[in-house]
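Next comes just one chain, in structure tokens: the form predicted alone.
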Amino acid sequence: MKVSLIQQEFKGNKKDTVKHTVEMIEKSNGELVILQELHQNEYFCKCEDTKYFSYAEDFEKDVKFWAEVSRKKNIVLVTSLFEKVMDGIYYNSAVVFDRGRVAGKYRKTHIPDDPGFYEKFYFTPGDEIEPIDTSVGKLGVLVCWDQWYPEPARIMALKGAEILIYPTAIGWLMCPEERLDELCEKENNKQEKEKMLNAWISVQRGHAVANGVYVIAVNRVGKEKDESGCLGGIEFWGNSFVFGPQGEEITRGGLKEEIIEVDIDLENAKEIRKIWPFFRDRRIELYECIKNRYC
């Protein structure tokens, strides 16, 4: 199966970016398409700002919108929206197209807090952990901050996943100049920088190997100002990837825009798993402390 991960900028608004999207998805040639994280406007959550709230109103608009892209493209497209319930309830949701159709959606269960990335302010947290099946497989999709926990990518294995997908926005803090206390002196030091996209890329290669499964992370590109000022910005690094279940990097993006393309064989991890039967050496009757905070 081929898969085409799209890795773009922000184009200045949302009608400029959806339309260089769609302009990447019909240039690509993947069954499976898959978007990075909130890719129909800037990532919002550098500040705190009720205004950004409206981006959600146009929820099920942007559904219909979607499913019509992947209709007409005869594709099953990964995407990432602001979803609104009510007033004061929003989510941060991947939905699933299966060739016009929402095959399933996942809502964002992980929230960060930090400089720069301000999601609880915006997001409710999900409370399920459930793969979507679509015509090309049953996929674990997860969202970002989901990627540096174990526990989502083991149960979305556990219950059938044949790929784990994290749509992402994560980057480098851009610090002003004037500001030289120590968060900016390590956001600015060029070791830290790729230490940073090491731990990054090494937790998500781990869970592959530790699931047995292909993984698959869509990262933005391009440096986004702050317009709170009390950061310079974001400078996201893309890097978006895909590992294999024996954990074996079968490509890499870089720092620019591109539409990245890859042939996976999921029966291949299947035969992995036999190989590597760590599901079957868990000792589950261990594990009751997993469920509390802290042990």
Given for the second form:
Protein chains: 2
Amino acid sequence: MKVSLIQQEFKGNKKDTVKHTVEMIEKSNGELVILQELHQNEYFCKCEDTKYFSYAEDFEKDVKFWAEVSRKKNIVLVTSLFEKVMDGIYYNSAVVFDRGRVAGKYRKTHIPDDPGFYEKFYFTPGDEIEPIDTSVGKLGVLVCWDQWYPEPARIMALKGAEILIYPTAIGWLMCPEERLDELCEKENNKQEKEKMLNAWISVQRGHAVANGVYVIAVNRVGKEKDESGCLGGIEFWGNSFVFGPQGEEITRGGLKEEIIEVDIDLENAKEIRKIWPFFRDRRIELYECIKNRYC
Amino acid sequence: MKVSLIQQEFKGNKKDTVKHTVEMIEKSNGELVILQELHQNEYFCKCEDTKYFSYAEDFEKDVKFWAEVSRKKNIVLVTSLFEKVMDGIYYNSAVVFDRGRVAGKYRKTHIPDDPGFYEKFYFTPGDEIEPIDTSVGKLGVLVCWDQWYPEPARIMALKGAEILIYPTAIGWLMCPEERLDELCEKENNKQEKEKMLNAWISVQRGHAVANGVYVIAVNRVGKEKDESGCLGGIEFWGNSFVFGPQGEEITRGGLKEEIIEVDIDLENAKEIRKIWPFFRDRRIELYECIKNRYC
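Mind pulling up the form predicted together with a further copy of the same chain next to the form predicted alone we just looked at?
Then the entire complex follows, led off by the chain already shown.
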């Protein structure tokens, strides 16, 4: 199966950004096409501002729009949208379309809150970790911060997910010139930046091995200023990737916009699980502690 | 704190092997010294033969011996011994000594059974995942096959382990000349070998990131023939390593015997957990499925 990862930058407004995304989808050759986290807009969680809730008002319209894109191109399409369900409840939702039909939805369950990533202000945490059945396989769609947790990855695999998919928006904090303090300096240190990027790759690569599944992350690129002026903004680090069921790197993007395309073989993952039978030997009677905050 | 990883080969019999290990310990400079899995003997699980149970008969004597080694050198010493508790119950036990005293014991909980690694024949699974308190910190000692599982790593971290330590015996299957069949050929393919080694490294590196802890594995080296003649034997792949709490590679050994020494800074891991606060955001109410075989 051919998979296309659309790694892109924000084009200044929703209209131009969506137009560009659709053009990239048109150029792509995948049966399964994956977009990055909150791909319609800038990554607005760089600061806490109520004005951004308006982005969620068009959720129903957005769903119709992307359904139509997936129908026209005859693809399975993983999108990432800002969903309003009522005043005061907003989700960071990955909606999956299967050749025109809504196949399912995953609402981000693990929500970060760190300088430049103020997501707890915007997003109600989702309460379900369920794979989504599509014509190309059972997709374990999770979102960004979820990727740092072995638990949702494991749960998706135990529920039959054949691929883990993470739409993502992650990058390095940029320093505003007037605030070159210690934290900023540390963030701007080349070695520290590499460490962060590698940590992000490593933890997901680990999920691939532990669960004998393909793992795909699609990340944003480009620099986005923090409009509040409190922080400098974020330089999204791209590096969208596909790892195989032994953690082998199948492809990895760079720091620029690109369509990353690979063939993956889901049958291969099934063979791997026969000779690396980790699921067989889990000691579930000893895992109670995992359901606690700490033990 | 300085840590020494003793990566060694089997010297033909227990006496010579232990003598060599003690010499390596004498040369080492770590306050914490870690030995590989079942370091006193050959890796006998290459075939199923009742004669090897005799290796567990001297467990009490072995404990006294290694306690004395740790007392003399004034170190914390992680050993890996074959433990008999009664006829029919034998454990693969990591015994940790703290300057002469037994600090604690971990009995391998996840037991493999694959061609060349017939451990279910020999080992009763341990029923406790608990870190061991020592004068150099709280050690999350696990053993080999455990390393492929995010659950024991997570449990150790939730229970306060500051370092995960995996004594290990893993390698590539060697082909007997008379049996160059397809499985053997696959095992001997250079690319497949790299994939396996990298999978082993990747999954443990993932534990370091997910849990913000140091991860140390000490693996055996050398080729050991399968005495039963059923399989060719195992070429143990060494590559003992230390990863930091962001998954950064601090050191990695090669395919030969060596004492690998590094300084690690446990305070650093504490700082990392402040800015990468994964433990804060776990969604424990959604993790029930992890306690099931499958969901």
